[in-house]
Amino acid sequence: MIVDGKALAASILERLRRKIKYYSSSGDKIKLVSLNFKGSSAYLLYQRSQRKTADYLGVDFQTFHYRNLTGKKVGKIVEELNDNSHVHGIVIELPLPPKIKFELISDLLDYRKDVEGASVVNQGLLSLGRPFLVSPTALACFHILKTLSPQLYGKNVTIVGASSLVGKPLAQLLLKEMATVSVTHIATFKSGNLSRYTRQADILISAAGKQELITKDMVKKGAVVLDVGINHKRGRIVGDVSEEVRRKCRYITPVPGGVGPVTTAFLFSNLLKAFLNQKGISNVKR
């Protein structure tokens, strides 16, 4: 079955909106700033979903753009906007030119802004298993797999991609449900032991980056499948998953329309937390 990932994140939208018009109410309206350094077609993808989901909330969205900065004028402008009280969150676009360091810039986020969950404080605090903003695609994911799958306990789940944005993020929300996670990377591939962790797998979970990775016989029947990957193919976005794999598999996300909606949506739930708590109000549930 072919999972609607507009759908759930229609619902979750829709409660979100309610909560933002509370908190609005009083005219301070949460903003969100948008920051790209280098164009991509998958960013601008990205940045008209975000957009547009902003415009539904009720939410400022600002874009801004900039091309050949130092590593030192990217950090001025982070910290310029972390000082800023009308800014409640802050997106860093992926990817960065090569001279800019991700991880040195996100360190410099204020991790009440972090609406990413990038930051080496968000990032310590889930380890810790108090997390606090945690990155979107890891929580699109996770709330896709309890909603299709409830009970997690002693499943075998693999993640191909151990990226700081959702493989390792996502890791630490399953093993809070007491999955058996197997996290996998360039050097599984490049070994040839890919299928021996993704054949087990009752949960496989594609964050790769690599269209057509995982095919048919990579996968266990019954399997629930996300594809996260983002690939161009003749002018069309696709997986990382082969078409092949819906015939074989229980459920899985399409690309696109699957963890994409989701994730945007988990963006401005962070984002909403994130003003939440800037603003002293605690105690409020996603």
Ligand code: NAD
Second form
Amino acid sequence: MIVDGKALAASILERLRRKIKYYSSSGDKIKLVSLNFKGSSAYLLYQRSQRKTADYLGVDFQTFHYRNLTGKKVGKIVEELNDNSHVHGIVIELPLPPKIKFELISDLLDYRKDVEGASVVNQGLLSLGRPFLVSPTALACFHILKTLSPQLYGKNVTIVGASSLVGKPLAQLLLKEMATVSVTHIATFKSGNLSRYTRQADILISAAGKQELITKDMVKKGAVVLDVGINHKRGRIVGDVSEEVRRKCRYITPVPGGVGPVTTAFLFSNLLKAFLNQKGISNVKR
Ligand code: NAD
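Alternative state: the form predicted in complex with the ligand, after the form predicted on its own:
Time for the whole complex; same chain goes first.
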């Protein structure tokens, strides 16, 4: 069965819209700022859907595009936004240019405005089992899994891709549910061991960014498959999982229309959480 990510996102957004309307009724408009230091087609898709969602929710959304900045200048921009009380959430679009290290952002970004869960504090809290703002992609995958198969206890989960904003935070969320999690990456692939891990998975999540990486022979019959990858194929967007897998698994998320819309919904859910925390409305603590 193909999972309808747009429908899942729509129900999250509808609830969120009501809450945002309520909390911003005093005239305090919630504001999200997105910074782009490079320009990447994968993230343009993400940004377009962010703008559409912001308009629907009544959130102020501003994007800034910079080119050829030094790390020092980038740091200054992030610090100014950290200090700006009218800005409640900051998105740093990836990938960054080679001169700018991800650590610069994760070290400087105020964890209270870090709606993508990239900061040192938010990543640390998550790994201690005390999540505050968590990667929206990881939250989206987790939400889809809990919707499809609420009992994760003891399930074999294989994640393909070990990045700080997808594979690793998702592994942390699943470990908290007592799933048995294998996190694989490029070295697993290069050493020829990837299918050994994918074939044993009750739940398989691919977030590698490589089209047709996951073929039918690599998937256990009846598995739940989440395809996070975004790849460009002859003017179309495709995931990491080949079409033939659909006939073998129980559930699969399509690309586009699967994990992507749910990710955007969780970005804005994080934004509301960040806003409430900054206003001292919620009891969310560090
Ligand atoms: P990344 O480049 O930071 O990380 C990719 C990970 O995949 C790395 O751990 C790498 O070792 C691993 N990998 C690469 N090739 C592999 C292979 N052949 N076999 C096994 N592992 C391999 O990328 P990212 O930011 O984590 O994003 C991954 C993919 O997910 C990209 O296509 C990105 O566009 C997409 N993405 C989608 C969403 C969404 O909401 N749908 C959100 C974020 C990222």
